[in-house]
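Here we start with a single chain on its own, the form predicted alone, put down as structure tokens.
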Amino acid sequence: MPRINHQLHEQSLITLAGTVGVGKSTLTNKLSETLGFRAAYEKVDGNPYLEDYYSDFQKWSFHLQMYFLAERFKQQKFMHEEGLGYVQDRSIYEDVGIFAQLQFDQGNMTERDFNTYHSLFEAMVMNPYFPKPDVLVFINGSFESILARIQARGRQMEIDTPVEFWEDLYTRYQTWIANFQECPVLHLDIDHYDCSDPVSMQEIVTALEELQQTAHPAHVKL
């Protein structure tokens, strides 16, 4: 993906968010090809909770989730102390909203431990290494578009999830999004982009300038 001119600036942070499945990575990779900005994934290989909290939510969910927010924070930390442009695969308020909350709301997770999570996340916030994204750009489409990249990427333990567990995620993240103030965001819709076009990209990349610029927070759909 060429490199595109642009007049974001050089420590500039703009963080992926969406379901699973949505494309977060794939367009973290080409975002960040095309500002010329240093690309942070979420860590999924090697987590040593993510197959067994697929196969027993109750049992496991408390341990993944606050795998994720302490990776999530030292992510947060190394950009911070790099103090670099960067372009982030999924941002740590969808571990709070989204997951965490699932989680609990499901009876997976107990108040108690529900009520520890929080208590650590709302610590990180105050930190100084935790820096707000400039721009949030949402990934979202239709249920049945996100559904069918799911099965299309073949990991045998989404695969395997049951298809409630998804239909619940999506509404959630839509509720999500809807009340999301802590940045400008950017709506993209999976079935209106295509991020190995450079046309596409530059659509976007206007957008995050605009938004950057932008002293509240706006939603703008592409």
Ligand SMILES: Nc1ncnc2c1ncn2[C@H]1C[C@H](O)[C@@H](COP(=O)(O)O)O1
Contents of the next structure:
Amino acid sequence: MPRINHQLHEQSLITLAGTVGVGKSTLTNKLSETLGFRAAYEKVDGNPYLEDYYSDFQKWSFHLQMYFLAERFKQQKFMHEEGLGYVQDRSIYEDVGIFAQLQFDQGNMTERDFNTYHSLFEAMVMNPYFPKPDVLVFINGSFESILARIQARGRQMEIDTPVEFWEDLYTRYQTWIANFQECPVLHLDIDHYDCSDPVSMQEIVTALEELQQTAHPAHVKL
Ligand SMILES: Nc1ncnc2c1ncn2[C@@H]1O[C@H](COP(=O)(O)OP(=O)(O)O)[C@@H](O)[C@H]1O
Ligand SMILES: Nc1ncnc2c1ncn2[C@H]1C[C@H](O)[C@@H](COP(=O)(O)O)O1
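Now that the form predicted alone has been shown, please provide the structure of the form predicted in complex with this ligand.
All chains and molecules follow, beginning with the one already shown.
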């Protein structure tokens, strides 16, 4: 993917959000190349809890959430210390607002554990010292298309997970993003961009430039 000249400041943090399988890692890769920024991925291989979690949500939800929160916070700290432009694959806000909340609501995390997790998140993230993304890019699409991508990617633990779980996750994302106010949001639909097409990438970059200039947390659809 050719580099595109852009007006984003050189220490920008562009964070990608969206449900499992929607295309965050793929766009993280293309967008970071396009902008000449570094990519910060969410590591799935080597996660010590993920397979256990998918086989027993009740037993492992709290452990997995603590692990993701620690990893995400360390990644955020590293990016801040590096002081470079980054495209980040998933935001820390999704950990608490989507995944931990889902497991608590489904009865897989006790109230005691959820409160402990939540108070740690509040102390670490919801303060003026925690850098917010310049723009959060929310990737969305039809539930059927996203489910097909999960199947095609072929992580067995995800394929074996009941479809009702993915439906619940998908529905939560729609409500969560509608209420998200931490930073400006660019909404992308998977049927309306093509990350191998330089014209499509230019449209995304232009929208990011405009959103970075907005003084309030606007939501813009491309
Ligand atoms: N724009 C796209 N068009 C077609 N397939 C895509 C596109 N983006 C991602 N995919 C495919 O969808 C699957 C999930 O993509 P991935 O980037 O891993 O999603 P996420 O990081 O959101 O879980 C992968 O198999 C990937 O190759
Ligand atoms: N906070 C999380 N809780 C539970 N599961 C999570 C969390 N963050 C990511 N995950 C899972 C979901 C997927 O199975 C993998 C990676 O997500 P992806 O959207 O494919 O990048 O980890």
